[in-house]
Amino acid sequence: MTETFLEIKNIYKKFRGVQALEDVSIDVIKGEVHSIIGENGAGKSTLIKIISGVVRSDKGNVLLEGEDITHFPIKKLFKKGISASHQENSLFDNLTIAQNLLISNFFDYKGLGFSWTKIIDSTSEILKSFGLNNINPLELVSELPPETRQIIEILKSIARKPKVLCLDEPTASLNEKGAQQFFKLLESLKEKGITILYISHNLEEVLRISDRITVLRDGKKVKTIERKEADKQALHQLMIGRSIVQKLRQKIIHKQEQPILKVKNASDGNKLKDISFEIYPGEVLGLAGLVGCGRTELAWLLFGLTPLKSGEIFYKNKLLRNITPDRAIKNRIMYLPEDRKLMGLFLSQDLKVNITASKISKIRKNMMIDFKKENKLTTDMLGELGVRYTTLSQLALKLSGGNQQKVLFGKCLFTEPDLLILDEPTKGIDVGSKEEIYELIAKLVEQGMTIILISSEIEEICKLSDRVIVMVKGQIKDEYKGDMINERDITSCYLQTETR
């Protein structure tokens, strides 16, 4: 029989009236990778900071190795051989890379005995440990992109060589290429005998990596099944407590209507070279191509955050000159960016801020701001997204993933867009959510707003647009619609021509 390394024992945890974790056991075994999943909102997150020491619990018993370890503080955890990678990062902006990741050390040096020289040189090693040669461990990190932030903020929990590692959505902000590179790491590290928890909405990644899997509900646990035992299917029907049904969107072919948008020979200056398309009323466009292909670019291009330098674009049947977010707003154009921490939500802020601060003119009477009327729509606008959430004071943080996620559609909703541009709207979320979101786009096509939807996911695109837009290297490459929309030809077509 093999022996648990890892024992939780009957976990509650409880925030502000809210039942986050209800009498949760797991054991878990020494080398093993275990994946926690779920809905958003369904615990994991908590539990793994109540592992790692960052929250405590109201009720239960972590052990390692037979010892209870349950309260501990971080540094003794640390030393105990707990380690933790969070969804939230928690880098130094104004520090550089190696001495982000002395910090995980910290604790083991005494006095003021620091080597810089060792310091340098080891962080020069683990960065070589995930293919970053060229990285320089003195560089800051506020000067990195979101990528190679995220693929630091999972070095520093193994910089302290733990018996357990915990990982919390570790892939979320990594291109194929880095997801790549941090799975063969994984390997090696439970090739060394470490533990692993891992947590990630992408069942695809969880089945192939897991040993064994368990699932939690609303912050109760399910069940614990063997890797061999389990597929996407079933693993649904766990999470969410029923199976996915897909509903199709019935899908439309412009003819004769005039166009909403028309871009003609748009360039940016920089990624972007010689753009023309055009989208209509109630269509939905998507753009498709990999990680860095400029469909971002385009987006912050018609939201006005970056200038036209070239080209031209039209809507609504007038030209557009000198775009800001504001003048775009004014058009009832909008923009929901791909990274809702960094880019969409006022974290800190409450719910109120978060909904009405995209059009302020909606709450404002005789320059001031009607309290009453702000606290109406809000509540309208989360009610009408099933957003879950305590109080109208409840702070964006606070919120699950797939949670803030709606409060940023809200946002956006907020202003009353006729063109609403989407840049990976279900990135991070579980497949619940993801299905709601769909819901969402569906109702709000049927209501008449036009979309243009950016994602990774090739099988998003061809189920939810009208035609699709294939993106290489800053150019439009080709485009499909009606039944030529699949994901063998769209996936072809923007990876033979980015590796001739």
Second form
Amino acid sequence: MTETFLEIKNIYKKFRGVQALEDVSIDVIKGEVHSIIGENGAGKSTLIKIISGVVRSDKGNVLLEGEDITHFPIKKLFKKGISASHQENSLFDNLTIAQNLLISNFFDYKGLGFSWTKIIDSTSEILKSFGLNNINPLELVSELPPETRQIIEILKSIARKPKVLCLDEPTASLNEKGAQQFFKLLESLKEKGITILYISHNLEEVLRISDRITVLRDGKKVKTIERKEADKQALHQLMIGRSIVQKLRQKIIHKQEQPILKVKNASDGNKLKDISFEIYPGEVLGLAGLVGCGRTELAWLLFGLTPLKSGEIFYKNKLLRNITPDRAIKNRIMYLPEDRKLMGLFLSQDLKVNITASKISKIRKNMMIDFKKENKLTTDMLGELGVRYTTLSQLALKLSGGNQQKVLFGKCLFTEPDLLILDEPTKGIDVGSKEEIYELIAKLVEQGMTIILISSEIEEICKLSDRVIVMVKGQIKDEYKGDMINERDITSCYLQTETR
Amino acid sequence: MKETSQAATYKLKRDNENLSNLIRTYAVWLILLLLIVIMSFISPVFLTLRNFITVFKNIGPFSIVAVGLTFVFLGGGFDLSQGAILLLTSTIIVNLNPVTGISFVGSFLLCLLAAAVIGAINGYFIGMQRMNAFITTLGMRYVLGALIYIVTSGAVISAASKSHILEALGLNSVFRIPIQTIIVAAIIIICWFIVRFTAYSREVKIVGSSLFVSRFTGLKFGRIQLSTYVINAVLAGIAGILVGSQMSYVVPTLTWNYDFDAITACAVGGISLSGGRGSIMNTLAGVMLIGFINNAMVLLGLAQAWQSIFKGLVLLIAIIVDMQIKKRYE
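The form predicted in complex with its partner chain is what I want next, because the block you gave corresponds to the form predicted alone; please supply it.
Whole complex next, starting from this chain.
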């Protein structure tokens, strides 16, 4: 029983300057459910991707039953018995359930000798055996509810009767009922002797199904513990347990003035429900929560990218109606989007164009562009932000991630905002640039700017915010102020409410 | 030590970048020069003022269509309906005056209005409703072509009783330079100025380089894209009027390839077909190259089909060169 089945040995992986995994070693025993937990960005998904062959590790080995299977192509790993269901959907939306299962080699068929009727019959049998009685195997995957999709996704990954099954956040999109069905499925897989690697945020789930639990933090393994020894408190400690970072700036509690922005019972008719909060001038308000809890949606609502369905937004004591991004910019509200390549920068344009794009009126003189002024303002801005560039006509494409992010800051600051909404301002950049951006944020606040900070890095939120709002499933769950802000309370606030 | 080597790589990269841009910008002009030199040895009539005047008069309407299309390309769009708009205005200008007695100025303004409305319809569906530009303008091309055919019953329209102004526009010259060519040059200079210096063209280029990012930048991308289609349509309308003035008759079917020639000229000249990059000078280079290739073919007595083959080859070569430059330096 205690023999090592799957051995992960000293894995290293670096993504564009960011060390995602560092010297991670895990021994997995045959037939166990082994959970891997950790915060956002701890390296869980990367590890699974390395094991299942989607991503190549920089260093280190993966051994299955003593055989070195490092860097095997996915197909070969399938044959060896390693199968994974990733966080990202891997079903073909425009095909039916039966077709999806067929593609993943669920059925044994040779050459042209297969019959559709047979496949459809056996698909519905399989669906029935997992409690999905009313599902037509000819239904398109795109029309299925998320929980059914998730089950199909897992069926797909067990198609080849794997020895090791890797599941990455399988319950993230499931409701209560779906999750129950899913756990039944897991139990039956475990009875069949399949070894399961299970990734989740949700500690209750992990405690419910695991035999052993490995905790990752910042790309490093913290510890592997037996289920018996684990409880929620202990796991929490291990997940967060880094030393408390010293405060970057004195936290202030603003109460004296009128709020600069007041949101009353706002909803977007989709994800956000009944959001009410206030933000005071010169404050940093952190928005914490799991990925997909509605933080970005809230930012889009405030910047006018999505329309307000109900509720009211007051800004500088005036009711804002029909917000659009251009009106928001005129009102001195600016949004820094989370994906700089897709939403933030015009990659095929030069630095001048990027910096001045959101407020061309500043460099306009009688309908013409004032090129001298443009050069001067851009040079000033880039210098102030410490961007390393060659010429002003360099394309944004050619800068490194950290420098691109600084240019994106420049693009936002060029509009001279009073309220700046930052969505994941340090995503995917190296540690040095991260520190520079923290300093920049502190400086901006000192100058009187009001900032809403959205981040999945709880450390970042705690370091910078004066006040933190925790969001869960599109609603505001709780609020922390001043000295009450600490990583442990905030994470447990959004993690514990995720129980099913 | 490491710093300096890094700076050196940067410098090297920058030089390469500038060089590749330079090569691309002037390559078309160089090829054009080469063509002119070779042709002047082969054909005795090639390097004469008369021949050059003919070439410039011939490419007049076509260059205006291409310049109009440049706006659409810069804004990240695509247009196939200019040929149909050109046909429409040339039909109107030739017909309206003799048949209904409306003055030249009246029918001129009507032409521009019609073109602007068509452009606005294209722009509304593509810019505001986010319909596919290719399909929308292709549909517009079919509809307009059929409408003109129905209204004229498909008959060849003789312009026997053209108004005097239209005739003057088509035939008169100042110091041997045709009035048409002067008008075309003026329009091109104005457009060059707009694209080079105005804040409007900056907005167009920004929207063209990424619609999605311009949403996050607070630009009214729908309206900006719409405006490029209106400019394009009005310029195509003006080109139609020039065509109407040149011809002694108008065949009301879509047999002229002004739209495809304009696309070719933009692509050969170096306008980015994915939007956001390019200038009127690029377009002009493409237009002149195609104009002179056509002229050379005629002087050499080669058939029309050979013109198409050369046009196609030049287009393919231009795209291959673009790809190579992209691969090497980006």
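Between two forms, the rigid core is defined as the largest C-alpha subset superposing within 1.5 Å. Not measured: the values here are computed from a predicted model. Positions refer to the first chain, counted from 1.
(Q) Once the core is aligned, does Val24 move its Cα by at least 2 Å between these two forms? (A) After core superposition, the displacement of the Val24 C-alpha between these two forms reaches the 2 Å mark, so yes.
Quick check on Gly193: with the core superposed, does its CA move 2 angstroms or more between these two forms?
After core superposition, the C-alpha of Gly193 moves 2 Å or more between these two forms.
Rigid core aligned, does the Cα position of Leu302 differ by 2 Å or more between these two forms? Shift at Leu302: below 2 Å after core fit.
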